[in-house]
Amino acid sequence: MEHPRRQIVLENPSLGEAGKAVKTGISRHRTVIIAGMCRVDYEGRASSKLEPGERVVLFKPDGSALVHRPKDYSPVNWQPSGSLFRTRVNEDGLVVRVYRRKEHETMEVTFTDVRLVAVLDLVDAGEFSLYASEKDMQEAILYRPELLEEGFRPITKEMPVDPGFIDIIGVDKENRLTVVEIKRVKASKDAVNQLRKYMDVIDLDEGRPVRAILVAPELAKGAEMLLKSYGYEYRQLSPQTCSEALKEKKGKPLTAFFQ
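Can I see the structure of just this one chain, in the form predicted alone?
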């Protein structure tokens, strides 16, 4: 049945009806969803054959194609954007061939039974904001050390020690060695004890004081008291702030770093 903005939804269509709707949707650069029994054959960088099963197949206006099983979030087969499509119905069923001519890659999806076809005219102009991961927070501090504190100078990152990897080691404005542990979510007692393990390895020279700083957007209940009992420090820093710093870095020309 037809919906506003020329959308089509067919329940339990014949293969001929499904094929016509799919071909129309792809040619008009619509989002096409097919649910039903299919098999998938791939030839390209390697070759694979996915035996028949009930799946959801998604064809996007940018030329990408994804085959999803009822379980798992990742597609079991896929082709990237820029692919070309050919749709036909023959004795094997409804066949959609997705291919990339230059790369000599072909994914062929053959439906023998279709439960649902949806041809949707979707509009999405929303901006996607992905806030920083712990790795991104680390990179933001390396790029702008003042996010941690004024005068901080990073020396190294991901330093391997027996309990794991220290996120950042640097020196403060008074030239004191400083160990930094980063968490992108609320830091718990486990995070404090993880920092303690690193300090047990690093703080071996009684004549040289070593600072320990836990960086996180906030502290969980009990973590602050434990942190103070060890003599460690806390710096509040959010993934959002780090994300903005990285955007600033990305926007700078390469010559801005030649100083």
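Let me have the form predicted together with a further copy of the same chain next, following on from the form predicted alone.
The text that comes after this line covers the one chain and nothing more.
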């Protein structure tokens, strides 16, 4: 015997019917999808006005809300999780007010015509894994220092200094102190400046020559100039390569490499 999950799907409902479904969905912490003609007003850190048009609006059980136009990756208006919803139907239409009290932010969506309402009881405990992040690149170099260069030996990772954290500090085969800054995307001037900030601190602490190496899959034109002017070095390395290297080394604890 089939036992269909409780869900509401209304096609071209009246504003009243739609409002009722939305209220039900929100109070029962369901995922609510509304598609239809609406306008949106936002007031908070900035303020915005979106004139009427047809959009897809998502209200999630965690209090996040998204207004999506029929184009673009990013929502035109939104509220992050933790927001509160209030739904009402008045002479303007079906109005959903989404507000965050602490941040003093409000987004109000007013529907004048609803094409679709769906109230869904979604269950999602699936694990999400991301590979080839900057952290992966860092770990890969710690596990296989030859990815940086032959003879390199890491000493510290995430070394805290005044301006932030130095990704990796180590020594090269000639025992010179080496500061490593990792970028998982094409390195820009900013990356070089970041490295420079670290070098300024290191130079203060130590009186001996220190190498600086910028690790990234690509180097922007301006960044290359700046890097050379500082006498720093560049090592091409992609997050994918690092991710591959990590696969082979899975299981060994990081600490083993700091003995």
